[in-house]
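Coming up is one lone chain in C-alpha cells, specifically the form predicted on its own.
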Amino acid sequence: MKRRLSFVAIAALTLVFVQPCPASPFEDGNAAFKAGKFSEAEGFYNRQLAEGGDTAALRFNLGKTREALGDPGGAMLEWERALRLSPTHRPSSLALASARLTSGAWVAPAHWWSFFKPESARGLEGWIASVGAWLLVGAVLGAWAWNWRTGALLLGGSGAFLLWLGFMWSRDVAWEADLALVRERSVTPRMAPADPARSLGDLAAGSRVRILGESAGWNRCALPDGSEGWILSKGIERIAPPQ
C-alpha cells in the first residue's frame, strides 16, 4: 500500500514540475513561415537575434522571409550576413546569386588573391604578414652572414609573398567593415551630396558599395566600377550587422 502511494505521489509531482520545453523563437518563426505568416515569422527571427542566437541558418531564413514580403534588398542583406558568419553556407550563396540576377545588382568582382584565402586563415591575416616579414628578415641575414644565396632567394621570395598576401587580406578585412548594400529598389549616386548634382547612373537593390564618408544624410561611397559618388544614407545599409 505504501509503495502504491509513493508511486502515485511521484507521478503527481512529475506532472506538476515536468513541463514541455517551450519552442524557441527560431522554431516559432519556421512554423509561421510555413503557415504563410511572413510578418510574424520576421518578428520571431528578429527576437531570436535579439536573444543572441545569430547563425547563418537564422540569417538565411530571415532573408527568405524578407524576400516573401517583397523586400529583395533586405533579403540579400541577410544572405550577405549569413555568408559573413559562414562563407561556405551554400543555401545563402545560391539564394544571393539568384536574387542578384533577378534585381540586376552590381557587385565588383572579388580580387584574385581572395581565392587563395582558406577558411582557416580567417582572423590570422596579421600573423601571416608577420611570418612573411620574419622569413624575409631571415633570408637577408642568411645571405649576409652565411652566404645562403639560393636558400636566401627562396626564403626571401616566400617571405615577401606571405607578407604581401597577409597585408592584402588584412586590408580586405578592414574594408569589409565599410561595405554596404543598396536596400531600396534602386538608388542614384551623384557627384555631390545634393539632389540637383549630376547623376552617375542607378544602382539596383543588392548592389554593393563601400562607405568612405558621410555628410548631412549622404554617404560618399566607392562604387562597383571603382569611381566615387554620393548616395542618400537611407538607401543603403552596412552589411556588418549593428552590435
Second form
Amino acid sequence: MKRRLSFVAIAALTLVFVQPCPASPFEDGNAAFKAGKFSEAEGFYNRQLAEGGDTAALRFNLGKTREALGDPGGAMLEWERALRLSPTHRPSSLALASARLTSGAWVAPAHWWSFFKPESARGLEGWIASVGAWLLVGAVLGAWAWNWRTGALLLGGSGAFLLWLGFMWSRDVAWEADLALVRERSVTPRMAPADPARSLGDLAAGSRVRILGESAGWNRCALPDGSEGWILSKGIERIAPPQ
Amino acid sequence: MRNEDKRGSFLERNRMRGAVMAALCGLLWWLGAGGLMAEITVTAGVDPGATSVGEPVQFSLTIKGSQKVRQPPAVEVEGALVQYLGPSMQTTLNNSELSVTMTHRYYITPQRTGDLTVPAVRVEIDGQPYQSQPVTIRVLEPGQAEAPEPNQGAQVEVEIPKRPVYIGESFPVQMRLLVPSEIRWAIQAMPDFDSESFLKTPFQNPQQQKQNRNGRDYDVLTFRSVLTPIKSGTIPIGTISFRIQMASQKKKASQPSPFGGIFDGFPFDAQPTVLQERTLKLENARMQVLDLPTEGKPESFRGAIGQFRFVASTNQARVKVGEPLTVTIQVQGEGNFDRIEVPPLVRPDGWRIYPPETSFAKADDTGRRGNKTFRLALVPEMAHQQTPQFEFSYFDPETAKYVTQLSASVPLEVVGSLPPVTRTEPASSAPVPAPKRAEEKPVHSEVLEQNTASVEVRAPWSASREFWGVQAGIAALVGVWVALRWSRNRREHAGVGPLLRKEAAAMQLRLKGTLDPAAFLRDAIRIVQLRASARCGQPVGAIGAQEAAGALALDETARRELMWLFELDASARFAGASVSVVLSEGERGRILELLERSVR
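Return the form predicted in complex with its partner chain of this protein as a structure block, the form predicted on its own having already been given.
Complete assembly follows, chain above in first position.
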C-alpha cells in the first residue's frame, strides 16, 4: 500500500512540476516558416521582438519571412537592422548582398575612413575625437610653455588626425539615424514634392537614401549619387526601427 | 487682203504701244509732281535728345509724301547755332504703294545750358502750309555727362502662352533681346534664367533677325526653351538676365565737317568705341499655373501632360512559358516627354516584367515633340491567350481632361508550363502595381534556429554623462595648469625682473670680448647675480653662490660649477696685488657655458 501511495505521489508531482516547457515565439515562428505559413511566422517573430528584445537572428528570420512573402524591400530593411545590431552577422550580410543584386538596389559606397573603423571603436567615436582634441591642446600648450617644436608637431598632428577621424565616424553614426531604405519595388525621386515634378530616375527596393526633411507626405532625401530629391514618404522606411 | 489686215493690225499695235508709253510718262511726271501722295506729313526729330554746351546734335526735318521742298526751310533756335547739312530722299514701294520721304538735316550746337526748343518749322507745298511739331533739346552742364537711358533702348521680352498652364506641363517660351541696330553690341553668354517655380531646358542656339518697331530698327535675338512649372498660383516667371556688351552711343564730332554728308566727323571721330558690359533683366512677368484636376484622374496617370498617341506591339505570336516576349511601346505627340514612364499593365498577373530600354527621338529642337519608345521584356509565368494590354493616361491641357488609352491586344500562344523553381524577384524595378504577396507554399528552411542574445542599445556618447564628466575634468585640470603657468610667467615678467634680465643679457654679450681675467670673472658673477635677483627678488648685492644656485634651480653639476666660479672670483679679488689672475681658455669656456645654463 505504501509503495502504491508513493508511486501515485511521484506521478502527481511529475505532472505538476515537469510540464513540457512552452516554445518561445521565435521557435514558433521558425516552425511556421518551415511549414510555409509565412504570415503566421511574421506574427510570431514580431511577438518575439516585442517580448524578448531585438536580436540579429530575429531580424534575419523576419527578413527571410518578408522575402518569402514577396516583400524584398521589407526583407532588406530587416537585414540592415540585423547588421545594425551586429555588424558582423554573416547570414544577414550575405542575404542583403544577394537581395541587392537581385533587386538592383543602389547603395552609395562607404567612405574610405569607414573601412578601417574597428568593431571595438563602435560607440567610442566621441571618445576618440576627444582624445585627439586633448592631444592637440597638449601640443599647443607644450609649444607655449616649454618651447616644444618637433614634439608639438608630432603630438599635434596625431591629435588632429584622431580628432578628424572621430568627427567623421561620429558624423556617420549621426547620419545612420536618418538612413532609410526603399520599401516599395521602385520609387521615383522627383525634383519637387509633387507628382508632376521632374523625375530623377528610379530607385529599386533596398536602395539607401538619407532623409533630410519632410513635407506633406514627401521626404527630401540625399540620393545615393549625392544629389537631392523628393520621395513619397510611404515608399521608404527608416532603418533605425521605431522605438 | 491678208497683207492689208496685217498692216492694219501692225499699226494698231504701234498705236497701243504709244498710248502705254504716254501713260507711263504721265504717271512718272505725276509721281514727280507728287500727285500720288495724297497725305503729306512734316515731322521733326533730334538725336540725341540731350547734349552739353558746344556739342552739336542732329536735327532732322522729315517731309513724307512730297519731294517738292528742295530749298532748306529756315530753322532758328534761340541760344544755339544752326548749320544746314543737306537733304536726303528716300523712295519706297510698299504693297504697291509708293512713298517718298525727304529729310533735311541740320546740326544744332547749343551755346547755353537748359532746355532749348526748336520751334515748329513751316513749309509750303503746292500753296498749302504745313508745319512740324516743336522739339526740345536738353543741354546739360559740360562736366555732366549726357545721360542717355542706361540700356540705350535695349530691352528684354518674353513670350509665354496666353492661356493658364498646368503644374507639370511643359510649354515653349521665347525670350527675346532687342538692341537698337545703330548700337554696336555683343552678347557675352546664354541668358541666365533664375526661377524657383519653373524648370527649364537648356537654351537653344539663338536666332537673329532685324525688326522695325515704332520706326526704330532693332537687332532681335530669340532664345527658345521649354519651361515646366512646379508650383501653382499666379507666380512670377523668374528673372531673365542677359549679359551683353554695348558700345556707348557714338559721340558727335565737336564741329561738323565742312563737306557735310558722309564726311561728317571723319576721320576725327574714328576713336574706338568702348564696349561696356550691361545686364538687362526682365523680372516682373507672371503667369497663372493651375493644379491638375483631381476629378477623373486615372490610376495609370504618371504625370504625362500634352497630346499623345500610344501604341504597343510585338512581333512574336508564340512564346514558351519562362521565355521573354519583347514588346515595343511607342508614345508620340507633344508634351512633357521627360515625365512619360512605361505604361502599366492592365492585368499584370502571370507576367514578369523587366526594366525597359528607353529611347527618345526629338521632332523639334526643344524636345517637346517626338517619339518615346520603350522596349521591354515580359516573361509569361503561366498560359495566356492574348498579348498583354497596357494602359496609358495623360492630361490634355487644351481640353483640361484626362485621356486614357488602351493598347490593342492580339492573340498570343503561350506554350509549356513554368518549372517548379523557387520564386525570384525581377532583376529590377518594373512598372507593376503594389507588391503582391506570394502564395504561401512550403519552402526549405533558411531561417536561423538559434536566437542570439539580445543587444542592449548603448546611449550615444554625446548623451553619456561619463563622457562629458571626463571632458569637464580634463578641461578643469588644463585650465588650472594654464592659469598657474600664466600667473608665474606674469610674476616673472613683472617689476624689475625683466630689466635685470635685459642687463644680464647685454653683459653676457660683452663678456666674450673681455680679455682681462679679473674683469671677466667680476662680470660673470654679476650676470649670475642679476639673473638670480630677477628670479627671487633679492637685492643683487645680497646674492651669493648658494642663493644664486637656489634661485636659478640649477642641477648638481651646474651648482658645482657655480661654486667654483664664486671661489675663483673670491681668490682673484682677495689675492695680493702681486698675484695676477690667469684664466685658461678652458676655464673661460666653462664659465661661458655655465652662464648659458643659467639662462635656461
